[in-house]
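Single chain ahead, by itself, as structure tokens, in the form predicted on its own.
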Amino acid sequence: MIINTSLQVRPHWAGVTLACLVAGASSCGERSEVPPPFRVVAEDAFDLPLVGVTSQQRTLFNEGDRLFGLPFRPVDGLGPLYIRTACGACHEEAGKGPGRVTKMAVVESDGLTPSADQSALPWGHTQRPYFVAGATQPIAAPTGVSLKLSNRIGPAVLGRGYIEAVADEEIVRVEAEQASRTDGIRGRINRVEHHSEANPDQPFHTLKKGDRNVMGRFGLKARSATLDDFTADAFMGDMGLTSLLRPVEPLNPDGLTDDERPGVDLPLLTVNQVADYMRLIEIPARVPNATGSALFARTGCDGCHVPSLRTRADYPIAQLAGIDAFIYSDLLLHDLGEGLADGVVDEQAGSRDWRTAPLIGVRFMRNYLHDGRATSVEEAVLAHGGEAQMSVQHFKALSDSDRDVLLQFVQSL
């Protein structure tokens, strides 16, 4: 759903029930034949296109937004197994949630360490509860094995074009700088295999399919290098929709290799259009807060949540090229301790490793961390372990008033 302006005009009589309107004024109190005057209601807008968007970019944004919210059906290639039927079901209005995915991993007796033997999960680490197109069984947790289950809430996709535009050398620079820190913060690039073909019509990257050792930057464990790859992975993994970038149906208990739409389900154009939509979403406007920003640095939060990184000068979207992208992330993996471990290994990301979550659109979130367990920013901060322990101690040492200012700052991002 697109909110086209930060000010929307709404009638103050908009709350009149349908029954009143149908029954007429006599049944619901006296009403004028002429609607009362309109009033202006301020909106804190998000899910908007980039500032300075061109007419062509707005067209791309709107079409991608439509596809993002479009529910797919079995005749479109949904299934055989799936989790949700639309991108927007997990990322409503490009925000965090409400959809969730359940992950599972075979673990050792401590309940945390991933077992070397994952054969009890022949269809992968993701539960897929719904089935169509001839499938008869979901993918569910097996019994009789030591298993760790964990939830993942769909992350917000606001401002993702800024993240894709960040120069590789910036990420390498921050990784090198952290290697010499003395506070325990030491992020790592998740080196992954790239699946997307370079597209001369949409030259957002120059990677080739099968390129190895490229920088992951999308996904909770940074498993995807580009937005095209991220989009194709979500279509296939969450909806069972194949594309040229992910042409094989997910493994399933019925051994089905196709669905009600024979062959590849989605044209590459659909993947590109949804990726373009995410590229063109603006970071929600922020109000400067110098005191909060200073406290953010003083506690060491900016060690991982780096306020800004420089983007590529040659990034094809002019508004995002050669700028400071205020994403509040280093896009690196960090060990956040046993408390947040999920047992899942993803490329070079281990059970305790998570990519630093970009602090974009925080004020629109109602839960925090990868699984939504925290219901406040303070809960989320206190749940950080591993490399973040010293920063958490600095946070705890703040006066009540300084802590409130810092939390308000983070909550405003």
Second form
Amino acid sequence: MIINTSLQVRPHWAGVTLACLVAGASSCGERSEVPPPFRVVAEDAFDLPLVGVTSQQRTLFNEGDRLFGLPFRPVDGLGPLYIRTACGACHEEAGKGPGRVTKMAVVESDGLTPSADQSALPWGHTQRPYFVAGATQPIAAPTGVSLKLSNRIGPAVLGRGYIEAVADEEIVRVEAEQASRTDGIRGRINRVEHHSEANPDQPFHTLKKGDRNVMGRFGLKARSATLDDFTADAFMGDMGLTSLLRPVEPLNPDGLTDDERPGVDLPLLTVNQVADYMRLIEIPARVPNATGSALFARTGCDGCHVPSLRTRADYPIAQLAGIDAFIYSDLLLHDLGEGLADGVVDEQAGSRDWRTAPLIGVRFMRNYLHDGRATSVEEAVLAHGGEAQMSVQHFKALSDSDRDVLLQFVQSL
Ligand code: HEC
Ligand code: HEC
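For comparison with the form predicted on its own, please write out the form predicted in complex with ligand HEC.
Everything in the complex follows now, all chains and molecules, and the chain you saw is the first one.
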């Protein structure tokens, strides 16, 4: 959503004249003489910039927002293979879905355990169904091998600046605390290798390509450390748009190394602006609900969906520095059991492991969990297995009215 400083109100009688032309004048002459007053319709807006946004930040936000919604074309460097043409196709209005990615993994005969030999997938684990720029084949599922297919719906990208700003020591502290719990909750940091070249134009991190032991926090299995890294990866992997941070086109069956736009497709500025847009999106305003949050804690949801974590004092966006970020996640990986396993390994994250989903903007979601299989929050909770088993038992043991209050609370986040 692009934010203007001036309010745009569309009178709801604006369509009358056209309707009259279409329907013939007989039915509508009188109505248009006395137009009803303008009305502001209350909106529960979610794709809004941070409270206290400066005019410079608002400009960045709007430019990034525009690029986020923009469909890219082959002349811009789209392809040779791609999944969708715009970020917004999978993160509509910065929310969850509807676009998705299909993952493939070669698995053992149990249909679940990732096989040591993944050579049947020489072009990687991601299906890329569309092709342009001289390509002749998509990346699709090979036949003759035991394969697990799974979907990943684009998660909401609301409040991602808060997530990036969380201090490393906070995540380390929560990991250490969980190591001594007795309820089975034992999260782990996904320590990853950094895949982006250094980004000289961004003050947000000083990581270099090849740095190891970097703390992953973005992605469903926490495989990326920063928003620039994830953005460059998304442009490259989902759209075939290379940038200085990810200069190489993804491997493909035709062996193509370039597309209609020779060389690197995007200026670094584009990556930075899109990353800045996501950094500057506010967490949607929530109504305090003490009973609901008490039940959330009593049921053990807060063991993983930690309500708030402290951010770095030196994070370059002042509004996000040195505050409690209410992200409802510990940013750790948890084994959620076989039911949710996808056979995909992401650095230290195994098939059954998922990063605790940040509960930001839940009230705007229509489907839940990494593949959107749950159509209600209750279904999502009941699908949690593994480390969340005890919490699910507490949930099932709640009285009907307490369960309703808890669900209402989660649905309002
Ligand atoms: C084809 C659908 C699709 C497109 C297009 C797409 N994404 Fe995503 N996005 C996803 C999926 C699926 C995930 C989860 C990925 C994973 O963990 O493997 C994701 C994850 C993310 C995340 C991590 C969020 C978090 O909670 O950790 C960010 C940030 C993001 N995308 C930004 C972008 C940007 C920026 C673009 C455009 C350059 C983009 N995405 C394009 C589907 C898409
Ligand atoms: C052991 C850690 C753990 C506990 C305990 C836990 N969760 Fe989760 N939760 C997760 C993880 C990990 C995911 C992501 C799973 C996936 O995407 O498949 C998740 C996903 C969710 C989602 C879906 C969010 C989305 O973006 O789709 C909701 C809603 C949710 N949890 C609510 C709860 C509630 C309510 C409780 C308590 C009854 C709870 N969780 C307990 C780890 C946990």
